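Only one chain is included here, represented as structure tokens and corresponding to the form predicted on its own.
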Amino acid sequence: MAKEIKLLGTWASPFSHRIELALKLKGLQFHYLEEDLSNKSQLLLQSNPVHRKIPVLIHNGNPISESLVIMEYIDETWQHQNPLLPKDPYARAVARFWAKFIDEKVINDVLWTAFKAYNDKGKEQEDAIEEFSQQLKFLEGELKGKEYFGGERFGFVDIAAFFILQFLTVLQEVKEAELMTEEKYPVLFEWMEKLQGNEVVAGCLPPREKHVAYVRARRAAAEEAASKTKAA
């Protein structure tokens, strides 16, 4: 089965890294295909015609899209190899809730408001920072007193959260601002440092300097495009 697994992703995407780590934790061999999002492959467009984005897992010729959906598929398909979700139905529901919270609130709301916090002024900036802080406080509170989000075992929510928060630290470095600090979120930072020290997890992270340079270049290109639009 392992030889029939393909992962379409990009080296800088936290969503791709989620799937890479899930596969590695299961001990699965897979074929990774790097996508150029400025010139998407026919395989990607055929495999995910609705959203036309990565990551996509192809198993036995069947494509699965959306990182959280893919992670559940991996866990259900290879149930007896390092389970990512707990067996207890309630604990599984809780894990799904927090994973969804991360995608709907931390990604959609927090990262967006983080950008606004860097760029806006006055009350808009204050509101953005407050929204940002509130969502991270929820995560901090859920993790407090526990080794991992699921308790003593590294699992589904840890994978969902780690690469997003890691990407946030890259954004902070590029923007030269500190919204997520160890002083404000000591529990999250201790957890992140622990995961960074895990060989398998660290092996899924892109090189820090390369990642920062990439995001900085993307930011510069976006700002240049915006200024040209205004000038026109």
Second form
There are 2 protein chains.
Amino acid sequence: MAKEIKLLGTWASPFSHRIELALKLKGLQFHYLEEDLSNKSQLLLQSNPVHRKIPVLIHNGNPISESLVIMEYIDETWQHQNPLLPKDPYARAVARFWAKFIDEKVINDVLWTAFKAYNDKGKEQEDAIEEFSQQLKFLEGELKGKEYFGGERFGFVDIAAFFILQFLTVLQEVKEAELMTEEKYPVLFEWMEKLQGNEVVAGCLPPREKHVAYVRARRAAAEEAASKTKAA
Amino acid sequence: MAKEIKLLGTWASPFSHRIELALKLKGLQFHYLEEDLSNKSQLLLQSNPVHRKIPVLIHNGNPISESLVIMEYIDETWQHQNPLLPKDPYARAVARFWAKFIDEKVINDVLWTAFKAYNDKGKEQEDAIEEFSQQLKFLEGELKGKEYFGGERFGFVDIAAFFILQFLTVLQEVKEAELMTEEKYPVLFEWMEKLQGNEVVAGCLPPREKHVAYVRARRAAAEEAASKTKAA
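Please move on to the form predicted together with another copy of the chain, as the form predicted on its own is already shown.
Below is the entire complex, every chain and molecule, led by the chain shown above.
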């Protein structure tokens, strides 16, 4: 069965790494196929014709898109190996709520805004960073008093949140902005340290230097494009 | 157990009506509490401190927010009564994909944009309507050849999509815009007719005249606010 799992992803996408981590936590072998997003493969376009985005998991020829949907699929298909969601329906609902919150409020609404505004040292960036900090406080509160978001076990919400570990801190380094400090988020920082010490989790992250260089190059390209637009 | 289910909602919200419909399809009795969104109750603010939004389901004192998360909870808690999601993990993933697509691409990204642009007869509105029509085509394609989105049974995705039946057509009537025509979406129209003939589904919708008057009044208020902003 293991040979029938394919993951279409890109090395710098936190959404790909979620799926990689979920598969590894289940102890599954899979074929990883790196996508070039500037020249998407036919397999990607056929597998996700609606969004044309990674990650896509293909299991026994069946394609599944959207990282949280894929994570649910993996958990249901291999339910007896290291469960990601808790058993109790209410605890499951709480986990789904926070995973959705991370995608919609932390990443989509705020993080991209804070990042897009790289070229703007003014109010838009300040507002985005302030809003980001508010949303992160909710996560800090949810984690307080627990080992992991999943309680005593690393689980579904931890996978959704683990982009913080590197993707967020790389962004912070490249932007030279304080998106997140240990003083403000001691609980999240302790959790991050725990994750850094976890071989499976850390093994899903790309080399940090390569990642920083990549984000720096993208930022420079975006700045150049923005200054050309201004000049035109 | 039935007496321990509370639903906090508002009568004109398609997201409330999803939960009402899911509970009724499960044959459950519940207390419906109408919220005044201009003066939210303490119960709502305490139950959903993160988003402060309806719908909220409170079951045995445990609050759950986000309509799709609530629908999953209802399906898992009362799993033997009229299942909403299919059993097979892949079919479940496909249903979750489409429900998410409806929320993010059809409602959030496009429908609100098309609606917000009420005051703009120009390009922004045209683009939003064109984009909406593209997204609706994906739904038309998914439904083709099936009785319901759930196959032979009315299910999870049907509940997510049933806002089309009235909320969308009311919007269309008030805007005097063609968001959706039978010629372009014959499969969706046939499905809508089937739903109109279904007592449980139709019983969840507010009286159409009241709904039209409400949306018309909101639109007029928004237009007035916009013209004041322009004049200022």
